[in-house]
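Below you'll find only one chain, the form predicted on its own, shown as structure tokens.
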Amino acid sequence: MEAENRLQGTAVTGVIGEDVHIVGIRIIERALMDAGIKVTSLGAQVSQEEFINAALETNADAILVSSFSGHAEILVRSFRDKCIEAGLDNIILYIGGSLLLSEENWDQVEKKFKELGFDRVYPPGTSPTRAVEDLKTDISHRRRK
């Protein structure tokens, strides 16, 4: 039982930009905490710089960005570059939610955000369990490097 409660990693979470839709990220945060991942929740209307500063302060393994407004592509441009400039070369970046205003094939949406530097991209309705398991795997691989 104690092994299950051992800290599995650290993540910074929040909703980027002007977006105030917080329900999705709260569900993910609860699932992460239940899985033994320490969460620093920044809430809504978070800037790239706030994510980066929190990741530096907490020595985070990952940043999980939520967006529901459809403006994510604009809001996360250069995010990976800013992380690298701040010394977060190996930070794991996830993004999920309603990321674009236009209807696009999900494979194209995922490709677009991976090209922007995100390690994983999730559509609306993704099970929190999937994100948690992916994050545990990614943290484990990151720590082995």
Given for the second form:
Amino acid sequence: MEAENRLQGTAVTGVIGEDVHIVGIRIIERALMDAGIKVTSLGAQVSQEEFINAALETNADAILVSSFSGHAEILVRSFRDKCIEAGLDNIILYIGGSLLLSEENWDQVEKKFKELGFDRVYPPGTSPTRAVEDLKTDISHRRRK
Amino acid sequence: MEAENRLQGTAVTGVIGEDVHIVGIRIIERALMDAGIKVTSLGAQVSQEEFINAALETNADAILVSSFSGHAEILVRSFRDKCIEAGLDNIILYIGGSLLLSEENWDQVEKKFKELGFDRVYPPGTSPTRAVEDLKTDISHRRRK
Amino acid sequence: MIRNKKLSEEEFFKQRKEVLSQWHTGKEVDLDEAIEYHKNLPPLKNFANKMRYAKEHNEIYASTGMGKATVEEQIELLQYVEEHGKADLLGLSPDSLTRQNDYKAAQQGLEESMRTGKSKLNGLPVVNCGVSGIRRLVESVNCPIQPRYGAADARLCDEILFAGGCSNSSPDLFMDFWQHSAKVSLETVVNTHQYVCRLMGYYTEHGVPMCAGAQGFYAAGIPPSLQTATVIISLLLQVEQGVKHLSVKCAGHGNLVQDVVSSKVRLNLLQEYLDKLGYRDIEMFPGISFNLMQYPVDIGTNFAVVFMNTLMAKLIGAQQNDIRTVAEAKAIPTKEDVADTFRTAKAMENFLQKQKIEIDKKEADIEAQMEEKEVRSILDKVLEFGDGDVLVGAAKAVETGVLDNPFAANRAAAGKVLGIKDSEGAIRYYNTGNLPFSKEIIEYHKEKIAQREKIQGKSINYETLISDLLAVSNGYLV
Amino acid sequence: MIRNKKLSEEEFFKQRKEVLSQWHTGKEVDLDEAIEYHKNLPPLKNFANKMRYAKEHNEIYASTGMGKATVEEQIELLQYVEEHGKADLLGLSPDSLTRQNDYKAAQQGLEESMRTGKSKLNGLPVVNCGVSGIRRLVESVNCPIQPRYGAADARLCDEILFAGGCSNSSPDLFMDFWQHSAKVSLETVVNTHQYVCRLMGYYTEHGVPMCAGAQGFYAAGIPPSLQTATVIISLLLQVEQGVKHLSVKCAGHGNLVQDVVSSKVRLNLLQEYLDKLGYRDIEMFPGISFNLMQYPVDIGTNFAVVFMNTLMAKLIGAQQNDIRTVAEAKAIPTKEDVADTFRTAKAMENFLQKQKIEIDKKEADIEAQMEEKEVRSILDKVLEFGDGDVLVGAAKAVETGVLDNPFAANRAAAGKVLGIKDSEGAIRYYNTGNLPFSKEIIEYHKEKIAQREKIQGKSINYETLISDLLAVSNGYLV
Ligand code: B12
Ligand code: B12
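Condition change, the form predicted on its own to the form predicted in complex with its partner chain:
Following is the full complex, with the preceding chain placed first.
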């Protein structure tokens, strides 16, 4: 327990595409920082390239993408591939927010974005604590590899 | 047209069974009277026998049964047969109100009560005018026979 | 013979034997054991206690009727509504055969429901379920369960409900006489109600607070003063038999000034008559319902009705927000219907709880003055008729139309009084029938109606009456 | 260079050429023809006219955004809502690619939506649909269609909307600068907004009333004075360019005294500054929205939110009741979602229209005094900064945090100010950042917060901030 609490990590956060919905990710960022994770916050309207460059610069463990516009499916196409191309081999990728335009079965949404290369997918209303716990676990796994 | 307007008839009205929902039928009665139909109003909590006796006494063209309790199906069982037994051979039978306990497809409800011997079946929210028009038509048919 | 006088213990227990023998479950009722049972329930399962808690904490509780044909279905419903509807009070509606004391037919319905697994009754056959059935309900949830029904003779049903752990009832004289039975006499209803109240008084005297209450009668479309008069009469019957906790209900019609005023007038005059007639230490809990003749079929309009009901509750300082579910117009509501409705009401209550809003004071003063005069005219006439005995007077008042109701199911109502909305949606007397009103009062109402005719540019007729009755159901106030 | 000065006709038409060449549909816009087109529309299809009608008839109109990817889908939506939602105003939300001027990507989305028959955009790609597309919408319904969106650069989109027959827009300086773009500069947004307002002024001067308006910024969780200051600045930009009809919007937070007061203060101070700066004959239409950070997921709570919004609208005398559909938290609402919500709002409005209710006057007076002082402090500082020019001052105020917003998407915001609820649900300054407030003001807010801490018996922290932001979404006020 002790060890886990001291465990640190670094993450890049932002809202992808033309999207300005900033509040959800702000809340997540704050929780991550409180948990001792170093956060590079890119804010709203961030492109895939900006995410990747920031991750390279900060040697990040994870990229946390937020999206509320309903255009996520289009906006994250081949994001994982580009990460790998840039040398971010086993970087942790999360996505959360209001991902699709119409209300759909959550399991299906999750499956879709996992296929698009994300390790974890979060619906609206996700508790920050959950995201923090997940990230801590995933970072410790990643580092043990 | 003229003739039709002067056409009269007599009807017995009431709420069947243990049911006290009196307002719907009061509104219908008033409309019938305004249209020149003689109404014998039995009020609430009327038994099958009371309906039949009143119809015999007044030589009625029609019996209008109202029911809101949701117990209508049980309460009107063999009503048509009893009418025939009592000599009310081709009396017009209407029923209206909130007939069943759960929301069901109206067509089905209508079918059910037609099978139970009613000539016409009316849902909640029926306009009094519609009932009056129907009754005038049916009485004129009946009298022509 | 009608008399507003407490039943002697002897009379009461004599009658009680007879009552309990009406159906075999009557044998299950043991008064001393029941009192012990109540004393061992958590304090906030007691209805009066919960009402007092609400009053002290400035809370408003949604309440409504809810009834299924079997104890199992009823438990499922109550638990669902408690959890998903965030309910503070739960309801229990007996079916209409039980209300009419046809326990045999109710038994058939119960058995058929159990056999088919489908509810064949419009409520719970309480008497057939017996004391043990009701206790299973009471023990399955945390909230108090509020029996909600009217009946000409609820004696056995209430015996079983109380012994089962319920701690309130509405032995509402005029509601039950006029609205819930077609042929019964006032004398009979007075007797059965005195019995029930005597029973509630007995529990109360033995340390179990029982809460009674009244709303008068189903007064959609009728100005409030007539309802207020009947409420006060009903409550005077209750307190005479030893009831100490009263739920004083009011039917809103949608004009908030009128609705708030009528609740205030009701509470003030009740206190006045209680004092005058010497009843002490009576606790009152105001409640309100939006009294429609027909609930909206459209779901959107239904939510708007719940909202008005809650706003009324806030403005009058009610503990009980007496609502109907958003499926009311259709059929017996499902558990989801009830829970959705309760959850909305709860959120509205939460949003309104601490707000500082009020009705226009000047308008309210005029309205209150007139309404007080009207109620006093009726009640003083009733007391005069009865030579000080409010029930003796009530009997004569019904005969002469001094107490009246145009939409009574019971034949014993003059049925002359009619109401109509004014231009702002308050209900006015269109026809005062035989109400003992002064010229001033009659003129006041006439003027309000004339004002509407002027504004709308057309005169009022029977069509207007009907359209007024159905206005709110269609999404309008006037 | 920033200046609050009317664009000369020359400058305007020069810039206009450029704007219209950004996408091929720009060619369709012919200003003189468009003015004729407007003049031939029924008068009540004009937004300002309809607002005036509402004001004169004491009516409240529900309004909300609604957008589908194709003209056909949008027509279906609007007609459905007009009929089944009993709507008085219809909405039109452009998609977010269009808002960001990415007309190419929007074109792809449009084509894909047409091909698949499934909406692939979060709104209508207005520019791609062109003038003829918008006219088909306008002609398919009876209500005015209200474009509802924010964008850093809406010049082309508004050109097309106006030429298509729409007669209002919200060139809302701070909303668009802070909320609708991450990287744009204030100068750019000022310029684009001056252009749009000059265009609206042009129509107005040529006999077609165009209604602009502002809400300031998306101020969930932030006390009203800051929003009021930004609203007034936005509106001063608008009137300088020739706009004569203003929709003055306010974001309610749920405490009715505060919400009503902030609308009043906004209108009064706006009038004061208009007079002071010499703008005449400006018509104002108040509107209100319940400004939540997160709309409730639960349908019941959602209806309660619509109800609060409508109650606010009634209490402030709004013409526009700016609501969200009951599906807001989930996804782009279906036509049924919109119609259900509108129908409820309509019934609520009908029920409330003639009611005589009001907020507590004493409380309101104190609140109004403080809020006026706050707004004056900010605006006077802005004018001081700008040497009388409100926009020059605004630029400096943003830099120094005299105008601030903690939840801006734009990086250009000090982000120091924070709000928190007091014990009655009014929003107070938890942190006043660099706002130029007197000690009296700061103490007032501190005291209110201390009062809450005392009542709740615990001190306020970041968790409280978040739970306050989400309280209404979960069915509570505080
Ligand atoms: C506030 C808001 C706005 C504000 C944004 C202000 C700002 N700068 O942030 C404004 C008014 C500017 C706006 C604009 C628009 N919006 Co908007 N908006 C909202 C609203 C009301 C709230 C969103 C929000 O901030 N919630 C608060 C946070 C705390 O919510 P949350 O979901 O619980 O957040 C948690 C999780 O999502 C999770 N999470 C989020 N991201 C991530 C990422 C990771 C990695 C993890 C682990 C977790 C995580 O953690 C968060 C914290 O607990 C929603 C509707 C709603 N939900 O009520 C619509 C909504 C998101 N908007 C929508 C739309 C379409 C738009 C517009 C296109 C136009 C329009 N129709 O209004 C424009 C787009 C502008 C643009 N260019 O992007 C749609 C999206 C539709 C869809 N997805 O299908 C919504 C759902 C409304 C709707 N029903 O139509 N909007
Ligand atoms: C008012 C009312 C009462 C009042 C009745 C007052 C009175 N004396 O009339 C009181 C409070 C006493 C009452 C009691 C009960 N009620 Co009740 N009541 C209602 C309510 C709110 C309105 C009914 C009404 O009068 N509508 C006004 C008229 C004008 O409506 P209408 O339907 O549009 O009427 C037209 C048509 O129906 C048609 N029509 C009707 N009959 C006929 C007949 C013919 C021949 C024709 C041509 C046309 C016709 O014409 C009418 C005029 O246009 C309804 C719910 C609702 N609809 O909103 C429940 C409702 C009818 N009640 C119901 C129930 C269950 C009860 C109770 C058992 C207990 C309870 N749960 O409340 C008790 C039963 C008491 C008893 N012994 O019968 C249920 C019935 C359930 C079902 N059918 O499945 C309803 C639907 C409520 C619900 N959702 O649970 N009730």
